[in-house]
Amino acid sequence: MLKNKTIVLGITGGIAAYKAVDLASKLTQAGARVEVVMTEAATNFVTPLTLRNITHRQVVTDMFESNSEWSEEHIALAEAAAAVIIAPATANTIARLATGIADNMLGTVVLATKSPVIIAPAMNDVMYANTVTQKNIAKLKSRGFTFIEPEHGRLASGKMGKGRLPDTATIIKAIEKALGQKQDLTGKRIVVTAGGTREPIDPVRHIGNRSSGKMGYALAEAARDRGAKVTLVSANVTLEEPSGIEIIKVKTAAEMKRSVSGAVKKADALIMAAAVADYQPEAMAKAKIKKGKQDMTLKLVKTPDILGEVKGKFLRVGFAAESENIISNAKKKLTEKKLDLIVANDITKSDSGFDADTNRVVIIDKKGKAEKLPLLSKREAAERILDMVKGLIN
């Protein structure tokens, strides 16, 4: 999503300015063209040379800087921006933006751009809580600016409070969400399942699988960022909960089926990325089973077939995690469950198996046409899957 996008990174004069170096680096690594605009005060905390070496772009510190490609037409930078992120944003900068002051390059860019503006405040906790600061924030929010809440932690003063700049990952997610406001899934309701179900043997033990839930979470976040109203049915994951998404936590296949059945009543699409256990113990022992001298035999019965049993008029997308005959097994599942799409991957590959941050998938439609994707991040793979979902919904 960030690849080839122009991101204007505004850095203002707070101690957290040093963290903007990591943000610039991560954005650049993601393929973005990062244009850094620093206030005069910001240069007291981090040098333009550092940012220039990170982004490989000229850093703007003066509206009338002669060696900047933006110097002759500073409005051009505002027009080129896919998004503007100010991190850190001081109380002073927020106040100036709220009153429309544009006597430096950053103020001019913000006032002139029609692109999303994201602001990440970082300051002393008392300054942040001050009525004036909060009124200025409220004023900018009413104009459509997005604010990332500062974190609670140790501040530059040495005390604990709410005022720390959020971590880089949080800021990048906010940028991606803003860039996703092309809204090609606006008005659509999408249910996504993620993680792996656990079927209890006794109060201590269970039958489960190695699913991390990363693919499902990537799909949910990507759908949210494209304007969809998303319900995420999440089973046994350790991932951070994404904002702006309704999350229903479940443990077993039966719980997932009940939650999905309720969630899809008004859904346009169900994307079953979760790894649902195929079998469950016939009965769960009420007390912990003690280890005896003899081997134990466990009778298993099938779990509910969620995709096959949940009723409704919505697009059905399944996943097939296979270890052999990837495409033929996926096509069989596609036909048997009457799916619109199925996404297959080889779990024996280290770059597309469990816990990996990348995936190498094949997307197959109901006509049997298979599209083999190259190795992608799970977010990129999610975008490609949603491109096909969008086409089928529309």
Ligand code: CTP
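Here the structure is a predicted model, which is why all the values come from computation and not from measurement. Numbering follows the first chain given and starts at 1. For the two forms, the rigid core is made up of the largest set of C-alpha atoms that agree within 1.5 Å on superposition. What changes on going to the form predicted together with cytidine-5'-triphosphate (CTP):
- With a cut-off of 2 Å and the rigid core superposed, residue 278 has a Cα displacement that falls short of the cut-off between these two forms.
- Core-aligned CA deviation for residue 125 between these two forms: 2 Å or greater.
- A displacement of 2 angstroms or greater separates the C-alpha positions of residue 52 between these two forms, with the rigid core held in common.
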Second form
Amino acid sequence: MLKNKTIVLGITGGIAAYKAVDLASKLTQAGARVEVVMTEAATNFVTPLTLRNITHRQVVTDMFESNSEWSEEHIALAEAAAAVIIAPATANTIARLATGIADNMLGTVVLATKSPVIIAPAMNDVMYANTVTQKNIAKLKSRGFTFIEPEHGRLASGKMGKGRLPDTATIIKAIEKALGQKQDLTGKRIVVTAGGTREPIDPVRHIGNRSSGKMGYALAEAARDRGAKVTLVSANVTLEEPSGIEIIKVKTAAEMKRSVSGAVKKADALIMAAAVADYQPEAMAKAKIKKGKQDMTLKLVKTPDILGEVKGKFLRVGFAAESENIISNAKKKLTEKKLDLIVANDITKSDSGFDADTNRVVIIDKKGKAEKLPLLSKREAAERILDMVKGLIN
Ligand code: CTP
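Requested next: the structure of the form predicted together with cytidine-5'-triphosphate (CTP) (the form predicted alone having been shown above).
Full complex below, order starting with the chain above.
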């Protein structure tokens, strides 16, 4: 898989930079054309000469004044790269990439490439765990970057902690995975809904639910990475906005219905991962409702059933958040809403459903065939759902 592929290897200034020498060597042995880009700090840990001898290619560093020739070169590198791997990546480099700073060769190559970027952080455990670093990582993940988690072990400080660069084999596996990214949804248009609707009672209060939007966002990002053109109708989430996806923000079920109706016109599939309120207050009070002496009754009326009412020739995928009789309740919804697929999840477990990063789902098709998936990350569950969607779209 690596044979004749151009792999840009970014090396930044951390003690683990010496391990990048082994990575460069193994990638070269596997037949890849390894283009090394070192930050100036990295050259304090390993020499460009070592890497040049291993890769048999020029090594790009920031040690020379940049001129037009260089700038053409790194744009060419960015275009030629089948993948960019940064190993080790310091907290500083991750922060620069997260803000799009391109004042060195590596930053420019990353900004200019359309290929997968894989980042292997290695640093002191406290720096890694710092919320700033974690926020930067989350931001880059939402832009489609792949991260290889650092390992727990002895760090340069002598302390034990999470921050070690994983071994070469693990990094190569991640590169191969990125190179093998399926592009099986290229040209398909997919509309995904995410989050939970809020139905206003008055200007300050609403009826809402606990949906975080993570499952819907994972689906949208996975579909984007597989080549689909994605519209994400997003209700009340606090997640980082992914790039390369059209995002329509809505608040209420009625707004969601309007946006979905517009978005599905040319769509191949609608995946309704959002938790839509079934009822809304009959009317929203214009002013804040004041506390009275008596109890109060709120009259609720039904919201539109989006999946049931939006018409068109696209594939319909629903979600069923259930707390009991999961399969039979989900099957009932599948039939009633005339769906092609329904994804049922058990919301009573802490590792699946609302706000969890993992999910335990059962995917049921029109014929009633149920595929029970193990506990997976929401991204992995999304990939499995899309595998089914892909089979049905064609
Ligand atoms: N859904 C919808 N419009 C609504 C309510 C739900 O399109 N007004 C969609 C959800 O996005 C989900 C599926 O229908 O994909 C099932 O949602 P769920 O709330 O589990 O089912 P309901 O039909 O609302 O049934 P209940 O709340 O009674 O379980």
